[in-house]
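The data below hold one chain only, encoded as structure tokens and taken in the form predicted on its own.
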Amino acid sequence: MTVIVTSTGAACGADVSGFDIADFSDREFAVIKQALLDYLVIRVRGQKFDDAVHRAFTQRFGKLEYSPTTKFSGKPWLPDFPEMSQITNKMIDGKPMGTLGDREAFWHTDMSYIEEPPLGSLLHAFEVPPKGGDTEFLNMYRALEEMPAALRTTIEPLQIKHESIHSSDGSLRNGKKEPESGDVREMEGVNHCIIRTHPETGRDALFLGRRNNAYVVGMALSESEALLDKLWAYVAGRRDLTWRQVWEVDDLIMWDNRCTMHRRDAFDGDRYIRMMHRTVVKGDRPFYGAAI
């Protein structure tokens, strides 16, 4: 068989064809770790397969983080696959049965806020509802490399704090609390540099991680926010570094978390159910320039 990498043709992208997710050989795996690398997002469409495959398929880009565990049980959403989250708004006896329901998922990376974030993340569809629950991938080496010459300068020596004390959907972390004073600046986190430099392509990325909570190292409150705004506003202002993703069932996407930033779409789901597993591959600390 050969691997055949068709681009979507937007500012990233690309469908990877012609193996079998099951069964293929290492050259045809160094085939789609290129792929991931030259298009930052690729999509295995059309191939039926389990919860073990999935994660053998992701072992192959390294070691996979464990999925964080139900709130109500304490246990991992799927305990067979502990390295697996069940992401859908799928509720038994009134308890939620995975994470980040019908709400819109802003714009984000993928836990930013740990020391050593993700290298990507494989999000693979059962369910789909028929319209909404779309997922939108950015470009984040185009968002810097676009970027305004003043603003960049203003950026690179810089850091954000990315607060770990909340979820992406807002809520509290298991035992977790938020300062007393409310102040983003003594939440609890992690500071990475604003600009990262990818560890395989050499390639510089913008990287912001969420803006909820987050504050750039060092500065006044009202700066921080005043240029967090900034970025952000430029950021989504820039929809043609974008590509969307319109689910279908058995669709796997993996995306390379050091180079994108992705967000959803929200859905009906008091009709309809959307229910996908994701993998998360480990990674490594952020840095800009030549590697610490």
The other form holds:
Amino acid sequence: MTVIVTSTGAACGADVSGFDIADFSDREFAVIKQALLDYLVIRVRGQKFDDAVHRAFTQRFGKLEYSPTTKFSGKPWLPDFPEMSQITNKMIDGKPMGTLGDREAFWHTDMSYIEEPPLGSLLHAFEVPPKGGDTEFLNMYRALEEMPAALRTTIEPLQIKHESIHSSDGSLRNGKKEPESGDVREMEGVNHCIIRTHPETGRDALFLGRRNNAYVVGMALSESEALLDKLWAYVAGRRDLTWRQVWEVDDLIMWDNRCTMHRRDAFDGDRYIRMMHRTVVKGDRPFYGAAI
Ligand code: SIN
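What would the structure be for the form predicted in complex with ligand SIN, given that what you showed me was the form predicted on its own?
Up next: the whole complex, starting with the chain shown before.
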């Protein structure tokens, strides 16, 4: 078999086909892995497979990371696959069967609030709405490379604090407490450089994490807010750097979390179910320049 890599023609994304996701060789894997490094997001389309195959495919890229829900509450969504999260609006007896519901998810990189944010994530679609719920990806290498020079010079030595007490929908995580002051500088979180060097490609990428409760380390709060607003306005204005995944049942998408951000469109959750399973691959500590 020969793995075929077909670019989307957009700023990121490629289809990888011509191989069996349940049974492939090391040589085939090398092509798939290189496609991820070259195109930042890869899609496997038209193959039917289960969670065990999804997990085994993920493990070719590295060790499994636990999803935020499990990491913070200890309760997995899928007991047979505790590292997997269920991303869905499905409810049973009034209880959510997974995370993210049907609302829009704003631009973010996954789990940037841990010391070693994931290398990548893999999302597998079981049920999709006929309209809405698309996932968009943004090429953060190019966001940095094409940034106004003065802005790049400003951010070069800086770090962002990525707070860890809230989940992406703004709710407080299990067992976490807001500081009484409500000041982002006092919230739990980790600091990461704003520009990170990709450990495998050696290319530099912009690394923002999430907008909510971010803080530029060492700055006055107002100065930090102003700089973050400027950076986020810049990326949000660069739709030319994006690629949109319009989901089909059985699609598996993997994104390189070290050089992309993603967001998701809302959809009509009263009429439609969207059901996805996601695995996450452990990453390493972001660095800029020479590895530490
Ligand atoms: C995610 O943000 O990890 C999920 C994106 C999606 O539901 O499409």
